[in-house]
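Encoded as C-alpha cells, the following chain is the form predicted alone, with no partner shown.
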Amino acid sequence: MGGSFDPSLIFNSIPKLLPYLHITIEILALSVGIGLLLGILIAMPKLYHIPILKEIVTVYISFIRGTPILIQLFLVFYGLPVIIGQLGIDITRMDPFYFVIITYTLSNAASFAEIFRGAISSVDYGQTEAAYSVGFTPWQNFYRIVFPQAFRVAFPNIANTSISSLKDTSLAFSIGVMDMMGRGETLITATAHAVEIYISLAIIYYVVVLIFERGFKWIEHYLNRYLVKDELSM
C-alpha cells in the first residue's frame, strides 16, 4: 500500500499517460475497421443459409458472445503460436500488440455479424423484389439498395459496440502492450499510489468515451439527414 491520498498525483499523471492514448485508439481503429468488413461476411452464411458455413457461423459467434474478452486474449496470445507452429512458423516473438488485434478484431466482427444480420434483415424485401425487376444484380442490390438502409439501422448498435470495445482494451496491458493501462501499471509501482492512478485513467477513459459519443452522435444525425426531412416536410 502507498501513503496518504495525494490529489495533485492524479493531474500530475494524467500528462505521463496520454502519450500512450494513441495505442489504444490505434487497437480500436484497427480491430473496428476490420471487424465491420469481417462482421459482414460472417452474417452471410447466416442470412443466405448457406449449409455447414451457417452452422459454423453459429458455433463461432456464440462462443464469442459466451466467453470474457480477457479468456479470449489468452486463448490468441499463448493459442495461436502452437497452431501456426504446427506450419513451421514461429510467431512467437511476435509483438503482443497484434495478438491485440487479432483478438479485438474477432471479438468485435461476432458482435457486428449480429448486429448487419438483423439490420439487413430488417431492410423490406420488397425493395430487392423492385431492384431485380428494373435490371439490378444482386450485388448491386446489396450495396446500393440494402447495405445503406441496413448500416443506418445498424448503426447505433456499431457506436454502442466500439464503446464497449474501447473500455474493453484496457486489458491489453495483461498480455505485455505497453498502451495507458501499461503505462498506469508502471507508474503504480514507481508511486505505489494505485487509487491516484487509477482516478487518472478513469478521468482519460471517461472524456474520451464523450468524445466518442458526441461524433458517434453526429454521424448517426448525417445518415438520417434524408429521413429528419422527410418526416418535417410531411
The other form holds:
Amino acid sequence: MGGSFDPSLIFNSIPKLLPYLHITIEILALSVGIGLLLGILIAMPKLYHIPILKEIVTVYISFIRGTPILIQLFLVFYGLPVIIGQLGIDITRMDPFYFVIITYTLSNAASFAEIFRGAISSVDYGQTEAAYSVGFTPWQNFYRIVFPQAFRVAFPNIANTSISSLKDTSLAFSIGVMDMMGRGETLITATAHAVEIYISLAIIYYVVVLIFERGFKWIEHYLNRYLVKDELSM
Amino acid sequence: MQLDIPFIWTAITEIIKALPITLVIAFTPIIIGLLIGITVAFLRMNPIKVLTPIANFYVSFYRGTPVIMHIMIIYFGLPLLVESTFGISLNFVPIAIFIIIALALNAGAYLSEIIRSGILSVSKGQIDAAYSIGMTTTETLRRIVLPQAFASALPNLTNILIGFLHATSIAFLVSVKELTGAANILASSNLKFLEAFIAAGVIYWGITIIIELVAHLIERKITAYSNTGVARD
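Now that you have shown the form predicted alone, what about the form predicted in complex with its partner chain?
Below: every chain and molecule of the assembly, starting with the one above.
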C-alpha cells in the first residue's frame, strides 16, 4: 500500500464520501418499503393455507435464507436479463442500481414474510371472530383489526432486518453501483490508502446505524404507547 | 443468451472443491469467537472499570458496521500495523488467515450478545441453589448455568452459523478461492456467469439446510429436560 498510515486522511475522506450516502439510503428505503408490501403478500399463502402457492413461497423463503446476499445479487444481475430477454426486452444495459433494488427487495420480502407470519399468528383468533360478528369483511378484519396488532409485535424484528439490510447495501458496489462504498473504492485507487478510507466508511456506517437504531426505538415506543406499563416490562 | 443447464451440474462438481475452505473460514472464527464472546459477555455482566466500556464499544461497533469493513480493515490494516511496529512483512500469510481474524472478531461481538442473553435466561434462584449445596463458581457455571444457557441460545447460534457461512462469500472480494471465488473464476473462464452462480447458490442452500436439520436434532435432544410450552410430542 502507498506509504504509512495517515490518520488525517480518515477525516478528510468523510466529507468526500458523505455526498454518496443518499444512494445507500435510497436503496434501503426502496427495498424495505417495497419489501414490506411484498412480504405481506408472500406471508398470505402460509397464513390462509393456500395449496401450491404455500409450497412455492416455502421454497422461495428457504432459498433466500439459504444463500448469501452476494450470490443473490449476482443471480439477479446475470439472471434477470436472461428471463426478461425471453420476452424480447433487453435490460442488460440497465443501471445496476435497479438490480440492487430488486435483489434487496426480494431478500427483505422473504425475511419480512416470516416476521409477519409469526406476528399475525400471535394475534388471538378471537379478535377475528369478534370482527366477523360485528359484520367486518375479511379484508376489513385484516387491515383494521389483525394487522395493526401484528405490526406492533413484528416491528422490532422489522427494525433489525432493516439495519442488517443497511449494512448489506455495502455489497452493492460489487455489481458497479456508485454508492458510498463504490466512491470509497475510487478514493482508494486515487490515494493508494485503503485502511484509512475503510475506517472512515466504517465510521459513517456506524453513525448511520446508531441513528437508525435510535429512530426505530422511538417508533417502537410510539407503537407500544397504549400498552400498560407492567405489561411492557414482561 | 440461453441457460446451459448441463453446465450447472459441471459447475457444482467444480465449485464444491472449494467447500473445505469455505467451511474453515466459516467455523474457525466461530470457535475463536466463542472464547472472545464468553470473555466479553462476562465483562459486560460484571462491570470492571475501563474494560467494560471498551467491551461495550467493541460489541456496538462490530454490530453497527458491515462485515466487509471488518475484512478490509484487517486485510489492509494488520500487515501495515505489524510492519510498522515489528518490522515484519506479512506477505507470506495466506489471505484466508486475515479473513478468519476479521470474522473471529465479528463473531466475538455477536456471540457475546447471544451468550449474555442465554446466561440471563437462567434464573438467579438456580445459581443460589447451586451455591447452597456447596458447588463452587466453576461447578455452578459448568454444570448448571452453561448447559441451560446453551439450550436457550441454540436457535440464535444456528442463525449465527448460517450468517457466517454466508458472510464468507465476501472473502471472494479479496480473492480468496472459496465457494463464491471458485464460482467467479469458473464463470469468467467459461463466460457462463449465471450458471456458475446458480451452482454456488445451490451449494450454499444445501449446506444451510443441513445446518438447520442438525440444529433441529440437537435442539430436540438438549431441550428434552425442558418442561415448558403448551404441547408434548
